[in-house]
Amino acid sequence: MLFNSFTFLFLFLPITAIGYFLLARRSHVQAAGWLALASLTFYGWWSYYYIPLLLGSIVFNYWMGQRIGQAAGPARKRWLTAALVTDLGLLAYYKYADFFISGANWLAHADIPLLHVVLPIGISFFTFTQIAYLVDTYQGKVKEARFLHYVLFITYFPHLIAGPVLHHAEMMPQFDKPASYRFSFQNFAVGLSIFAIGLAKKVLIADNLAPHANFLFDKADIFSLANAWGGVLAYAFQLYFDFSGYSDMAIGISLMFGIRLPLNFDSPYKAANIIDFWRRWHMTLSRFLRDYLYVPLGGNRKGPVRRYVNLMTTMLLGGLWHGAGMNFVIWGALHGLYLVINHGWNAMADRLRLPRGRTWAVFSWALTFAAVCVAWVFFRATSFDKAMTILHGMAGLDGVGLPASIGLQLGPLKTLLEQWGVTFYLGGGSRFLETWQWVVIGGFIAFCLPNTQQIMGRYEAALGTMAGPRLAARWQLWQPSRRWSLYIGAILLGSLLSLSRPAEFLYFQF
């Protein structure tokens, strides 16, 4: 079940908040029980097959759970390291059975044939949540052991297909807490205008931004810098507010609830350096990757060059989380690549004492969201050789070439451009002014405008640090006024007439 479906805005969710709170009036177990039951139906909605694989595993992890948290000495380690061997196994199994087979047929010059193992839905998150749970139990960190708590920990819907990654401490206390099952006008109010600023994102801005990026990267014949930069740009920003969108519907579904996710995205595209960009893209996951990868590996105890190690094996591993193929490891390794280079800048820039003003700032910026871009070429493309290509054209090595519709507008301006060697091509002209025109769009909005968190920065609507400013200026935070509420209102209505065809979110795919 979509998000951005009728079904879950006018049946599923209504039927399971009004049954929440009635039941949470009577008892609070029966209400964490039919919230975990309704979760479990969005979940079987996707596909029932998977239920049993879901159910098993939540009672695998909390028995394993159980066993650590009671053994001592060495037997504590030997539960952990059992558990953990079961659940990335299961996780190899089902998302890299058939990356591996391949990998073995191309360096044996076997035949293996492939399994085409089916991907369960959201197995990434859930084993990655317990295995987050696991490791804070082995810590001696978890205290709440209600089983039904922990079914609603794993299970919770507005979280279970996508993320955010959640930790077992900050949702257990949530789901003891009394006010937790009280309906809240102002969490409503405010978990509604949530909802709908990230509806918009994804159906008005993300769904629009699509048909611009798919073509470039699987249709598209020209790769002259425009056209390449034009169908990067447009998924680098329909990926950006897909994933935004996503993350604000989750955390203002939650919030109706008197839940509060942790918060996921913080204006990546406007991160100084790419160290900020991983502050503020995923930041679930970069905190679970720090947590429970780069810290456990050494991190930066033991010097520099293990450091950076560390890095790059971290940001290997965590593109191959993203999916089974090698542009997800090159993406990983660029990305790897990236910090090393940040980190070395940041302790040569100290040393030397470099000055760091304004012009700098905005330097670093703008190569920043270049290097990310070229990253994202990788994550979309369908080969290499594609990534290569558009790439190619990226650079300006198939020139620089525009629609000869736009040249017949230019007057004595298309003249010049010609003897500068830009070249115009025949068709596409009403494709390049869309594509840019939305990229001008989403760019506007994405480096110009204040996030939901920032417009909602008087409101404690998520968990977590923000890595820019909290507040928005005065005029833009929002208010439980007849302003706001025609605002809100208004896209929430444009939004609902453009759900004719709901478009999955792109991090299902991981």
Second form
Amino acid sequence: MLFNSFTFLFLFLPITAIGYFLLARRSHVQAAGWLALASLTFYGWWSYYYIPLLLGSIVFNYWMGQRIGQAAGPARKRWLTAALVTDLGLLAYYKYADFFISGANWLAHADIPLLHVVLPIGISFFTFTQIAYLVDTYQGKVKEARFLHYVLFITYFPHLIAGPVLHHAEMMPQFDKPASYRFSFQNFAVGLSIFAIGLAKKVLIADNLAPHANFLFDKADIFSLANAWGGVLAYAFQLYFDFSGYSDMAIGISLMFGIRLPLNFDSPYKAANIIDFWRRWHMTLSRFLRDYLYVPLGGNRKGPVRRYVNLMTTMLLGGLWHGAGMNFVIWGALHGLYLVINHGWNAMADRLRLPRGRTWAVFSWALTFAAVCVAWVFFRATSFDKAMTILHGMAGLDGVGLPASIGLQLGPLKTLLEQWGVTFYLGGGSRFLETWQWVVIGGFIAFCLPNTQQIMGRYEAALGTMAGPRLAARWQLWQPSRRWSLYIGAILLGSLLSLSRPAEFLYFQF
Amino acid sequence: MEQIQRYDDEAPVLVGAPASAAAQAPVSYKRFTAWCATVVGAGVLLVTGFVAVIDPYHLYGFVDSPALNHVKPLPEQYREQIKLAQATAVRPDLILLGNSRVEVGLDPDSPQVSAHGRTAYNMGLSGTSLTTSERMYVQLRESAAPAAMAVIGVEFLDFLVKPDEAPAAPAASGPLPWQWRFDTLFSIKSLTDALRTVRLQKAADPETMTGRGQTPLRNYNQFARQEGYYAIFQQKAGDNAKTLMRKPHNLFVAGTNRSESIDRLRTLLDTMARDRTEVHLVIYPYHAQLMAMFEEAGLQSTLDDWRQMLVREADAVRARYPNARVNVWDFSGYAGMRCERIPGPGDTRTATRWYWEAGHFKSTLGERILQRILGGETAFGFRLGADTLAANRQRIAAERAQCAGDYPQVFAGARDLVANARASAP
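Output the structure of the form predicted together with the partner chain; the preceding block shows the form predicted alone.
Then the entire complex follows, led off by the chain already shown.
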């Protein structure tokens, strides 16, 4: 089931919420059970075949968590290792079986048939959440005795399919709190507003950018400078608003149930450097990779060289997590390389005491955004060759072409442009204009407007902190006023009008 | 105290304010929610009311005002469902089936049609094959009486299959039956189309679909004025050349006398024979440029085989249903209108009379097709039968020689276009 569907909005969500708050009057346990049941229904709507897998994973990890918690000495580590091997093995089977078989076939010139395993939706997220739980249990940070709360923690539908990746320690106290079981208009109004903004990001912006990104990556045969950059920027903003919208919706829905989810996005395209970018993009995954991969590898505690190796390893594995393909590995490697360069540059700049003024900040931001866009090409392209073709165009090596229909509107400027080497090709005028219109809209919102958390800056609607300024301008701050009810109502209406073409979220495939 | 404690426990705590501050005006959140619901509710009513009154898809008919909504835009989605609903309302006794060539070129409001006392509807749909035509016809039959006459445009390129092509999988479940009704009333697309409808009333060359399903491409007049017909022909010819490079050269799946398109044609002809519908299969009058590109792509003999196959299928249906009335018309060739001169590069003043571009003829030419089919006196169009295939071949060869002599550039241009497409094919 998709958040951006009529079924979810007008059937699932009201029934779940009404049932939850009515049951909560009688028993918190029954309410939690109802929410867990609803979450399983939400998951099963996509494919009920994988509910046993989800439940099996939950029972297994809960049981292993008990074993780890009760064991002492080396046995503790053995239980943890066994659990992690099983979890990662399951993930590897579903996500990477065909990738490894293809690799083996290529290396050994063999012809082992592919398994064509269907990836259970959300498996990465519920597996990562449970790995974090097991490690925290091993480290003595948590001790969970209530199975029902554990089931709810894993299956909780606002986060189940595409994150955010949750920490046991930040969720369990909330499931204990009596206030979480009482309906509150404050929670509802704030949650609804966040949800509406997220829904609008998805259906009004991301879904309108999607055809233009898809055209470049799947259909285009002209890769001149403006076409290539237009399509790549369309994808960059599509992914941004798709994922950011999903995260907002998850936070908003959860808040209606009185539960705060961790912040997952903090205007990452405003990042001044790639280190900053990774503090703002998919924050809960970055946190997971930092705490459960980078730090165990040694982090920065074993000297600068090991630190860079650890960064590269973490980003390579992070890339591979996003998809079983070489392009994802290249994407991860590029970001690893960016991070190494960024850390190296920081060290050198500190040593040389280089000035860092406003101009430098703008240059740094532009360079970061361009680097991120270059990496997105590998993330989205269907093959390495396709990615290289698009990068070739982005570098201007396929020339600077514009549609002839636009050339006709330019008057004498057209002749001037032709003298500078700009060519004019037939067809594609509408596509070109629409692509850039949506890119400008996406760019304006991403770069110039406050993010949802800043708009909701009067409230701590999500867990975690933002890197950017805490509050938006006063007039941009949400409050339960008539003015804001008109804004949110209008946004909701616009989004409802756009629900007729429900499109899946990009992060569902990871 | 309990009140304060209660709000202190709530999740979205106010930043930098004491807990009691969050509890100051709990009613305002309720009012906020109520206002949101009111805005959404009122918006839904306004949008649905506006769309129903403007009626951008000819579905409701509450108002028909030249100042407001008489001219309708071309729908981008649910065109099949919209056309079926319109056709059901029109109850035509002459239906026009086919792809964009029919949708654009055959005018159901033609004087030829009304002069013969017929009511026509154009069910042609761009970008579709006979599978869609057959499906639409079957669905129309569920709610309307069979048409007395059907003109079915058959597209040569749709009949080309790979020898190892597997049978087409059954169509995936489409939108729910009610969904298109909902979306055409309440969606961003229906709202923008309603607004577009109001704007279209004053447009010189609007992109429209008529109440009888034709898409007359009048908006191409504007492109022609801005860029010239040469640009339109060249752009489409470039696309056609790429398409031709991807096409196989076979009509049948290996070891059979079948393909998906042939199966659909047989089914459609059988259904119409049972309905006692008089059928006219139409081979489109492609412009000489496109015919020359078929040649350059090596498709000439396949095109000839395809004509024979159509004649065989017509004979077969007559054998299965002795009362069946099926005619095969070949409007393809190189003579006269089909060898129309394409205006030169940069010429934005000369307008073509017969073609928008090589693949799509104008209603002026469509009028000649209807005239011939409806029994008018005209030499345009060749009735194909087993006994006339050889004569037709000679006719086309003679026309080609004439056109090549009169207008050699079109053949040279086609050669270049196909060569370029071949060079850039993956």
